[in-house]
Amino acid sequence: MEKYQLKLFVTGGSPRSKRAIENLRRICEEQLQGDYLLEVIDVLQCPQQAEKNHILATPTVIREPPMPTRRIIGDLSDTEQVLSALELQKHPPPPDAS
């Protein structure tokens, strides 16, 4: 399976940006279990990247391959909404060892 490629655009170290980074990393680790590449881009440091990707608000996540491109805006606190909007497939939970 090809790895998901995600770009998270944030604005500096604001609380909302930090929350989005934490939430997306948690979702990726729990649900994608390493099948992803995550790039965090600060629009204050790289405004050309924001312009190139048509970022109008932050935080914004873009999933590029596989096509079509998907994006979601917000602090990413709703796991199911993030998975649905970005069309990310969850890994099944590990079997119960009991």
Contents of the next structure:
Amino acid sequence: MEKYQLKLFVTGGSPRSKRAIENLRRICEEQLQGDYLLEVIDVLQCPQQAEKNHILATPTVIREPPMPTRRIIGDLSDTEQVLSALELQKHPPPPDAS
Amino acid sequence: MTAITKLPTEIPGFDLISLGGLPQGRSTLLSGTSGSAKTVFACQFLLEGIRQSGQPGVFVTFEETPDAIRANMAGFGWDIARYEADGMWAFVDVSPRFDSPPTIVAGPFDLTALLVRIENAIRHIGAKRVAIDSLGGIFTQLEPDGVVRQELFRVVSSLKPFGVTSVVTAERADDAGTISRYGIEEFVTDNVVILRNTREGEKRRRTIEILKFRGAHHQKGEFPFTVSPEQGIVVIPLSAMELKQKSSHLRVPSGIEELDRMCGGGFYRDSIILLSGATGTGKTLVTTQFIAGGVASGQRSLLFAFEESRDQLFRNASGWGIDFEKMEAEGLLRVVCEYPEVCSLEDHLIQIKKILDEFGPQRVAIDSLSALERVSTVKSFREFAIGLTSYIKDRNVAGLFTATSSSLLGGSSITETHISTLTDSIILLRYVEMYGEMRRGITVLKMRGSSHDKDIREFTIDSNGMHIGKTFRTITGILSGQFTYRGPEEIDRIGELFRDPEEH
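With the form predicted on its own in hand, show me what the form predicted together with its partner chain looks like.
Everything in the complex follows now, all chains and molecules, and the chain you saw is the first one.
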């Protein structure tokens, strides 16, 4: 299977940016167990990257490949939306230990 | 506190109605329905800045892709790609992307990325002008909720520190409703310009109105404009024109000697003459002689014909012993023939002005204004007439316009109603029914600033043109078309009634 490539556009070290990075890392770790590439781009440092990728809002995640391109905006706190947008199957919850 | 200065847009006519341009360093909302030429205005605002003032511009597009804009504006001969290469024009492309599914929202966000891109583009090329087209376009990508509105407000406000002058377009649902569809006017409230493209009868009419400039003056009301294939938007600043023409006492020959005598010595050099009559009364003849008379006295003469083809005109003229072909070859004459229907009246006006400027005539004739009236609304026609007469008078040119009256006997035309007060002289040509025969009569109804012959005289037409003869002594009611015949004795008797007894 093709490796997931994700680009996350944030604005410096704002709380919202930090939350987005944390949320995306956590979801990817849980779902993909490290089998993904994540690039975090600060639009304040690299406005050309924002221009090239037509970024309107921050934070934005772009998934490509696999095609087609997917775009998600927000701090990614809505895990369900992130999963469905990235087309990741959420693993069943671990069996109750007790 | 410093007064608001204006930045000349260099969009033809706009700086006149805005009294100097758009408020400098501020944003102006440009609102209009779909197809009201908002994007053209926005592009032209940047383009004229580059061409006329060397001011770089940033174009933020929310609707069309930069490729589509480049292609559409190439229709006006505007080479945006070249200005981009020269570092004078930069796009910020926020148009919807159709290569991917719609953006999904998963948590709170802001529009800092957009703001950073615009700021980066402004810094990169040193922009002085910014166009955002159209702000409401963002709502095809994001739900119009409070966050997006607040963020848009932040984007527009962020332009201020850069000192750029900007136009922000917004779409209205219809010409009569609220200023913009998504309530965008809340973001840009200082200055509002409205573009309209309304239908009157079967005709479209474009107007531009400056609704407000906070803290600055501007002309009020709607002004017609056109989108010309060569110049883009051209505003026709009618009431912005001043009645500042100097009037001349110099006379020029009308081309018909007897008519010169009736007018008290010819037409004034910078006067507008309206020639009115039913079809076939001889309007084209008088026009032809007026033009030929100009050429004969060494004046550059220009004829616009909207009713007859070149061939017809030249053949008619040669029938009266006038060789238009030779005159044109010698350079003193120019004849422009066109169907009135080829374009709108606003476009005709622009074309007529252009030819007037190119050819620089001392006299001009338009045959006929009534033909032009057919292609327009009453309001457009009146504006056209005002615009044309003031342009002609401004250049010290003698102008002869013809108008066709609707009925064969007596009567007046709509053309006359709208133009008679603008003209300096009015000459009427009328059919006169006399004992079972149709004769023709001519009278000078009005001659501003001069005495003139008040008689209604008979005229005939032969291979040398028009010949004006004696007064119709035995007929009254010629102007109204209600003829009454009176014997010579009765006329003498009536004459006696008004005679001063002192004379005896």
